[in-house]
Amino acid sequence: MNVLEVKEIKKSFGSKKVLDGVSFSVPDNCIFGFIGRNGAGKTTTMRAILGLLKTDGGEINVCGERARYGCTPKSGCIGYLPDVPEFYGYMNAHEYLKLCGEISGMGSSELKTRISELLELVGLDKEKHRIKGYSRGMKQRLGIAQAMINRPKLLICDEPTSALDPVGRKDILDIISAAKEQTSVVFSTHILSDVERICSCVAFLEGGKTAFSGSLEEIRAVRGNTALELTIVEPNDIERISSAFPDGRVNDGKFILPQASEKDCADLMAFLSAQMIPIARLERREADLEDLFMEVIGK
């Protein structure tokens, strides 16, 4: 069963198409990456999900209920951390989650509870002092224990380890992963590995449309050639790499070719050795989602 269900949305602010038929399903139990560049639309479509947002075409559906703009999803079904949650600075983290319980409606023994169980999860537990000395980290970790306060069905994080440092973003990835076994998520973000790492299945959002959906396995299936990845010896010769092979692209001073046959492979040994270029290293190695990723675009 899918919990939720995106289909043909369209929204446009004037004469700017921001959404046109943005279309995925998130099913049960699953950790879903919703991927694509700042100012892609991810935020709207998120925002169109919870109600918040008028659409002009399509139809969502959340927890087997149709989602109307000024109508929220039924009590307990969604969560939500947005991009930069916000919090009354003179709380700390117990008293901040006992007001969003009891704005909930939940009972005080259920609520109690709750907060303990939530604390441990977010590794918040032992932390006293007021939410206005938190660092950023600490606020998200927080704001993933506000959103399933109430045991959702779906949860929605809107890019919630951008800014963060390897740590900040290692703890959040981490919280998401456990917070599997309660709910879905939606984890919106542009940050590939991130998705890599923790999602089972994505949806590439690219010119307002859904480029493509589906699980990992089917991303590897249709990767089916492996990658070159180069390293050389003089940054200078990349430019001229680049130049001979145009379906390659730089990353980290590499030079990376997707999709590549054993034919591009020999291609490319050639062209190294007929123009004298050093290498560092040459490997193959399975084509990753950064690899679609750049694709989709058109890059």
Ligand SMILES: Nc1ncnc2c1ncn2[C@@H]1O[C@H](COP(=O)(O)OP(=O)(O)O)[C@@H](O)[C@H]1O
Given for the second form:
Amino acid sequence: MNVLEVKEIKKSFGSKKVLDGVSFSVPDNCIFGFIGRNGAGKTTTMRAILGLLKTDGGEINVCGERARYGCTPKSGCIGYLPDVPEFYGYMNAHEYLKLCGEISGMGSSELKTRISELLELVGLDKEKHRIKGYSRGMKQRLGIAQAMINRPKLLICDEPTSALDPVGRKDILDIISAAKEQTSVVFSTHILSDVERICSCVAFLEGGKTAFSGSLEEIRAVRGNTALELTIVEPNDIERISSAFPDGRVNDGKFILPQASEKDCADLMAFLSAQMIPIARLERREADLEDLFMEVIGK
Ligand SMILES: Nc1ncnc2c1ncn2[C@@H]1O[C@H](COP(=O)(O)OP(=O)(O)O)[C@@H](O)[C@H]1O
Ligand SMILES: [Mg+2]
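Shown: the form predicted alone; wanted: the form predicted together with the named molecule:
What follows is the entire complex, opening with the chain shown before.
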């Protein structure tokens, strides 16, 4: 079953069309990567799912129930970590979670167990300081605990790793992976390596539409071992290669030809040889999310 179904949602702000038919489904027990560059409409889509924003059309079902503006479907079905979570800085983590649990109507003994479970899950169980002294990463971790307090079936996290350093990002990704035992997770990001690390399904948002959605397995099966990655000795040669092979792109000093056929491979080698361009390495590798993303956004 799908815990979330988004069908053809549309949203304009004034004359600016931000969402123009966004559709995707999130299966149960899945970590879903919602990918798009800054300003693509990820937060707007999430706010629509949460019933915090009125759409201009389309349909959203959460846990089998239609989501409507102004009323979150089935109380407790969704947990939400906004992109910039706000807390009461004078409280400590335990006090804050207790307040959140009480607001959502949990009984005191259930709440006590749940708070210990969650503080352990997010690695704040030994933390006694007030929230105002927390790092960004600690606030994101507490935000995940808060969003999971009443055992939601779907946890929505808006760019939980974007403002963090590599260690902080890894902590959050590990927590989200562990949270999958309890809930499905949708998280938005523009960091593709985070998605490749923990997601089983993805959707790409571009130009107001979902350009692609499906499982990473599907992507790999369709695309296979098709990308060519070339490292050259002399960086100045890269321009000549790029202009001869306009379907390729340059990333980190390497030239990448996604979806390269055997003929493309032979053509590239013939070109390098004819132009006497010395190469350091030429590798055929599996197409990755970045290849797909660049194709989707037409770069
Ligand atoms: N309340 C609003 N009023 C006007 N424009 C908005 C509003 N919310 C978002 N937008 C615009 O919609 C676009 C998508 O924003 P957003 O959903 O925040 O993107 P993302 O989260 O992918 O970075 C942006 O161009 C943004 O300026
Ligand atoms: Mg956003």
